[in-house]
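One chain comes next, on its own, written out as structure tokens in the form predicted on its own.
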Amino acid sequence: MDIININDNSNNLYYIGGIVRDEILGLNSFDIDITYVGNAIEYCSKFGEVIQKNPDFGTVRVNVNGKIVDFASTRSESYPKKGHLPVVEKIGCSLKEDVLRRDFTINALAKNVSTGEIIDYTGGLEDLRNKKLRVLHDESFIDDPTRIIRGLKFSVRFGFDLEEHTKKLQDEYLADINYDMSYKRLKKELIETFNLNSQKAFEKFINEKIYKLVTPKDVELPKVNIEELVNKYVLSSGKFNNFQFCIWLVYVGVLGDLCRLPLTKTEQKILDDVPKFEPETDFEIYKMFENIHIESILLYAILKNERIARHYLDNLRQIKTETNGNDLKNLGIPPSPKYQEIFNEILKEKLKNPNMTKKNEIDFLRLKFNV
């Protein structure tokens, strides 16, 4: 692994976690995380321009020859309040103490920056070979329940399965959840997991009852393939590239009860705007969907009526009337609330005949309203 050029004479710098794992798996890794056995802020600030320091966690972000590198001091942690952020007990501990605070053995590997030697205190190399996800100790999920979502994410990304004892620990925790946890952290993991847009991940999420971390209510697996919906109407359409589409919310929104998650106003509006009724005519379908987020439409397809949502997305949403207020004024119709009635009548007609031109629309309203 020759990612950065650092002149290190200490022999105490180690690539750590995902970057080592990904190299062994032959995958690209976008984050460069390096641990220093000691105080990283004091030692690693000399490698380039310091961008950010966090003394409480012993971390420093440095621009090293044009690459942003996060250096972390080795540290030990404890969880005085289970399910919440850990407390740093010691900065500058041994490398072994540092890796033992991590989530899975495959993420507890270290590689010496100078010598290239891989350090494996937890059996991570064997678990990589066997495609297994194994926690480092029996209270891992109790300390940090978000590790269950991380395990789901890794299982989908890498095709790994939970090791038998780890699966037992997960099942035991999900049967007796401590809902006093950090839902900000849980939301972050949900976003990372379901932004992968994986139906397989969602099926495991429901079937293995991982969703219980979000809500104690029982949830059944919808019959709709969410991955296919997102692929067809968002990722492959090219129509929604100008804003951040909430893929994760289309999946997690199926749970209904998201009151524990810290949602933004936009995210809450997406959920609130999911229609509750089934329209009968194309005009009613069009008016129901025309001013809501695409995420709300997809959730309607999943939760209420897939046929109606697809009909709108496939056949109706591209239909637009061309007649405007100036056209009505030119026909001698003074501005009034009646304008909306007129536009609605034109739309109803155009939904029946999408090939109508603007001239056809005006001819229609002349006949319809005697103008």
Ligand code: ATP
Contents of the next structure:
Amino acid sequence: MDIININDNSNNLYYIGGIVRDEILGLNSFDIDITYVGNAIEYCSKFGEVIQKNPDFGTVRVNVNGKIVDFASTRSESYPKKGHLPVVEKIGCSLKEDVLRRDFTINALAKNVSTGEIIDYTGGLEDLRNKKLRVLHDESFIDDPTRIIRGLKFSVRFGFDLEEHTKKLQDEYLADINYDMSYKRLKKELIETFNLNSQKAFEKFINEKIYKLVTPKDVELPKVNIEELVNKYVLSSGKFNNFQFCIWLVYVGVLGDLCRLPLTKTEQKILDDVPKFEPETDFEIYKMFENIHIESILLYAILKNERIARHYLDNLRQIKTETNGNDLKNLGIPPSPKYQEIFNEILKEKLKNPNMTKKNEIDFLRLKFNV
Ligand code: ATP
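Given the form predicted on its own, state the structure of the form predicted in complex with ligand ATP.
Complete assembly follows, chain above in first position.
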């Protein structure tokens, strides 16, 4: 892992967390986390141009030979308000104290930047070998329940299981939640987890009652395979990318009670727009889904009627009428609310006969409306 080229004569710089874990697993890592045993802001200003610093957390962004790298000072933390953001206790603590504030042993490994030596204070290497997720102490989920979702994410990404005692701690926490926690952080982890589009993650989420973090209501596993729905109607269509499309909300929206999560206006609209009734004709189905987000349609498939939603997505959604207001004007029909009625009649006909050309549409409306 020769990611940065720093002449570290302090011998106190360590790659830490996910990047060390991913290298051992043979995976690419997205972020480079480097920690300095001591005060990183003071240390880094000696060998690079400081671009940004946050003295409260001891973090600093530096330009090292043209490469932007984030450094953190070793720090210890405590949770005076359980479930909420920790407070920094000490900046510049020992490496051991720094790793002990972390979530799982596999994320608590450090690698010396100069020597390449792996430092493993918590048994992370063995847990990586045994594919186990183990918290570092019994209060871990009480301090920070978002770690339960992080565990779910890692279990799906790497195919790991919770180690037995960690599972017991998780079950105990889930059986007695007080719902006083940072839902902003929880939402961030839910997004990362369910944007992976994994039915397996969702089954664990429901079956292991992890969903209780979001709602105290009882929820059952829906029969519909959400991963397949999202693959078929969103990802394989090539029309959406993950940023435009809220994959996570198609999963988490199933819970029906997201009032604790800080939702954006668009996310709330997706939930509010899920239709409540079951239309009968193709025209009614078309009109019901025509102007709502695909996420709302998929939630309807999961929660209400899969057949109707699939019928719309497979057979109806691509049907579009071609006649427009100018065509009606040219036929001598003066603009009025009647236009909508006419468009609806053309649509009803086209849903029965999707091969209609624009000429067929005009012929049809001439006959129907006597123009
Ligand atoms: P990813 O590949 O998803 O980025 P990561 O392990 O790098 O995985 P980050 O969210 O970037 O995940 O966190 C970086 C490191 O910070 C983790 O490896 C872990 O050591 C620590 N960490 C992150 N979130 C928590 C948390 N909620 N509680 C304790 N430690 C955490």
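Residue numbers count along the first chain shown, from 1. By rigid core we mean the largest C-alpha set that fits within 1.5 Å across both forms. None of the values given here were measured: they were computed from a predicted structure.
Q: Tell me whether Gln52 is among the residues that move between these two forms (Cα shift of 2 angstroms or more, core superposed).
A: The answer is yes, as the C-alpha of Gln52 shifts between these two forms by 2 Å or more after core alignment.
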